[in-house]
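One chain follows as C-alpha cells, the form predicted on its own.
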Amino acid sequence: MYSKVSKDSCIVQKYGGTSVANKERIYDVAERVVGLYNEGWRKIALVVSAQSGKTNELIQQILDINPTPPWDAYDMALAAGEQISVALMSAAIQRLGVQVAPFLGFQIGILTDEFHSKARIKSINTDPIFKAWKQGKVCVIAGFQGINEANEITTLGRGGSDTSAVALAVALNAEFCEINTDVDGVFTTDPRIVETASLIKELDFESALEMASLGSKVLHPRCVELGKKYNLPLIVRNSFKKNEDERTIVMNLDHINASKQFELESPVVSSVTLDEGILRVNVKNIKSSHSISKLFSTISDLGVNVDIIIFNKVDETSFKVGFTVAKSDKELVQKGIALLKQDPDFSDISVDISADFSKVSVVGVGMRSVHGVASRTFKALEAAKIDIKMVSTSEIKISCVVPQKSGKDAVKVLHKEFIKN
C-alpha cells in the first residue's frame, strides 16, 4: 500500500480503541509506525482513539454524580479517553526511538461548532503539525474531540475519531486516510450474524455511506461524507494483521473502465445492514399540517436526526406522525416533546417511544438499474414471516423497520436472497 505513495506525502493514520486496549497492542502500532518512520516516510500523523470501553467508564462516572450534567463538563469528562491514549501511545513511540509531538484538539485549533456531544469540524491549524514534522517528530493526535468559539472542549459523537482522521487528511493533503480498527474490512453484513458474510475490497462512496449510515459500524458517517466531498479515498484494515491486501478501499469508482464498472456493479446488492439503536415515535393528535413542520424543526434544533418518517391525515382534524431516531438522541426527543406540550397546537398529542425495533436495509449501486428489488425484499421477509413497520427507500437502498427480535433474521434471509447463502 504505502509502496505506491510517494515519501514526501503526509501519512494520516487512526486507530480505534481496540487498537490501543493494552500495552502490547500499543506497542504493536508503535513499532509499525517506527518502521515506517525508518523506512523514510517522515510526515506521520496518527490520530487515537480511547481505549476500549474508557469512554463508557468516563460516562458511566459523570452520570453517576449528576443524571443530567451541564453538556460542556460532560465533554470535559469523556475527552480524557483520547488524551490518556495520546500519552500512552507517545510514550511507546519515544521509547522505540523516535522523537513524537503530542497534541490535543485544542492544541492543533480542531475548532467545532457550538453542539457539545456531537459537534461538526469547522477548521483545522496544521501548522503545530508542519513544524513538529519539521523537527523530525511523528505527531500523536486526539481524535473524537476539539474545541468551540467559547473556548470549550466539544466531542464529535460517535466515531468521532474517524472524523477526526479524515477531517485531518483533507487538511493535510494526505492522498487517503487510513482507518485502523478490529475487523479486516467492510463486509457485506456482518460477519457475526451471517458466517458467510465475504470482505468487500472495493467500495464506491455512495454505497459506502449508505452502509454507514444505516447501521453498518466499520465507518462513521460523516467520516464517508468527509471523503466523498473532497475525494479522498478510505481504507479500512484490520490493526491486527500484517497483510495489507486485505482491507477495504472506499473511493470514487467513476474512472473504472465500463468492464470493470460492469464487473463491480453486477451484484444487485452489496449488502445487507442491521441498526439496533432506533426508536420509534408515534405522535398523534396533532391538530393542522402546519404543526407537523414545527414539531420537526423543534426535534432538528435540538441537533436530532429524524430517520423514517410515515404521515397519516386521522380526519379532518387531526394528523399522526410516526418517525425514526437513534436511541442515543431519546432524552433530545423527550425534551422536544415537553417544550412542544407548552404549545395549544401540542397541548393534545399523545406520544409513544419505543426501542422495540430494528432497521435492516439492502444497499447496492446496482439497484438503478434493476427492477423489483422492492418486491423481492417485502417477498423475502413475507416469507419468514417477518412483519415490516415502516419503510424508506432511495436509488441504492431499501430499508424496513422490524420486530427488534426478528432483525438478525432478516439479516440472513435479505443475504441469501440477494447475495448468497
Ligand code: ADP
Given for the second form:
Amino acid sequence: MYSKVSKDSCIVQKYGGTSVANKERIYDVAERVVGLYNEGWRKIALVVSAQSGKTNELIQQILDINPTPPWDAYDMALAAGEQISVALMSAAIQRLGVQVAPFLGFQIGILTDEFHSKARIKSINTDPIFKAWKQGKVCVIAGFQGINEANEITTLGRGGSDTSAVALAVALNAEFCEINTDVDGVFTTDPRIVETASLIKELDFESALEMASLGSKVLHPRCVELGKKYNLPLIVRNSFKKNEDERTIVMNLDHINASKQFELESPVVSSVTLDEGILRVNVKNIKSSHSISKLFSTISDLGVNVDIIIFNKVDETSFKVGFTVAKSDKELVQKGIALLKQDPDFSDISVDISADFSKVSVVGVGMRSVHGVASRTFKALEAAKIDIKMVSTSEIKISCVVPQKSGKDAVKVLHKEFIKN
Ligand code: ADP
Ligand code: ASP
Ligand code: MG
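Any chance you could show the form predicted together with this ligand after that form predicted on its own?
Zooming out: every chain and molecule, the one shown earlier first.
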C-alpha cells in the first residue's frame, strides 16, 4: 500500500492492545514506524490503545471503589490506559533516534458529545499535528478518548480506538487508515473460534458495518461508519507480521473491480458473527399495550440502544416484552425500569435481566436475492440441539439469540453450514 502513496501523504496507523502489550511489542512497532520515517514519510500519526487487559483492570479498580461512580470520573479512569501507551510508544520511538510529539485526546481538541463511555467525535483540531510534523516529529496520539464541551474527559465505547484513528485519518485527509491488530485482517468468522475461517481480502463497507455491529470485534462499528461516510479505505492487518499482502481492505463496493464483485456477491452468507456482550431483558405484567412506547422511550431517552424486541399479549390486561441491549447499558436499563415503576401501567411489572445469552448472526449482501437462509439457519441450529430464544432479520443478516454456553458452537455450526468446514 505504501508503495502506492506519495511521500507527501499522511500516514495514520492504529495499534491495538496486543500490539503494544509489552516492551518487545512496543519496540517492534517503533522500529516499523522509524523505518517508514527513514524511508521519507514525514507525516506519520500513530493512534495507540491501552495495553491489552489494561482497560478491564481500570474498570475493575474504579467499580471496586464505587459500583456507581460519577461518569466523568469513570471515563477519566478508563482513559488512563491510552495515556500510558502514548508515553511508552513515544519513549520507544525517540530512543530509536526520531523526535516525537505525544498527544492525549484533549491536546488535539478531540471534541465529543456529552455521552460518557459512548461519546461521538464532533471535531478534531489538527493544527498541533501539522505543527509537530513541520518540526520533523512523529505524532503519537491516545485512542479512545476525547473531551466534551464541559471540559470533561470522555471515552468512545469499548474498542473505540479504531474510531479515533479513522476520525483522525478523515480530519488529516489521509488516503487510507491502517488498523494493526493481532489477526491478519477480517475473517469469515472469528479465527479464534473457527480455525479454518478464511481471510476476506476485500470487503465492502456495508458488510463490514453489519459484521462490526453484530459483534465481530476486529473493527469498531463507528470506525466503519466513518470510513463509509468519507469513503476512506481501511486496511486491517496483523501488527506481528511483515507481509503486506495478508490483509483486508475495507472499501466502497464500486472500487472492487467487476470480477471481484462477482466473487464477493456470490456467497449468500459471507460471515458469521458472535456477540457475547448482550443482555436479555424480560418485562412481564405490563397493564396496557399502549404503554409499550413509553417503555422504549424511557429507555432510549437514557441513551440506550435496544436491539431485538419480542412483544406478547398474555391476556387483555397483561402484556410482556423481551428485548436485548448491550451489557454496558445494564445500569441505565435498571435506572429506566426504576423510573417506569412509578407509572401505574408499570407498577406491577416483574423484570428479569440476564447475561446468559449471546447473539449469533449470519451476514451477507448475497442474502438480498436468495430465500431460505432463515430456514437453513434454524435447521442447522436445531440439528445441533442449540435453543433459539429470539430472532431478528434484515435484508442482509439473520440473528439468533442463543444460550451463552452454546454461542461458540452455534458459530461453528453456521460457518460449516454456509461457508466451509
Ligand atoms: P485490538 O486490540 O487490536 O483492537 P481486538 O481484540 O479489538 O484487537 O480485535 C481483534 C480480535 O477480533 C481478534 O483477536 C479476533 O479474536 C476477534 N474477531 C472477531 N471476529 C473476527 C473476524 N470476523 N475477523 C477477525 N477477527 C475477529
Ligand atoms: N482500550 C479501549 C478498550 O479496551 C479502547 C480500544 O482498545 O480500542 O476498549
Ligand atoms: Mg479493538
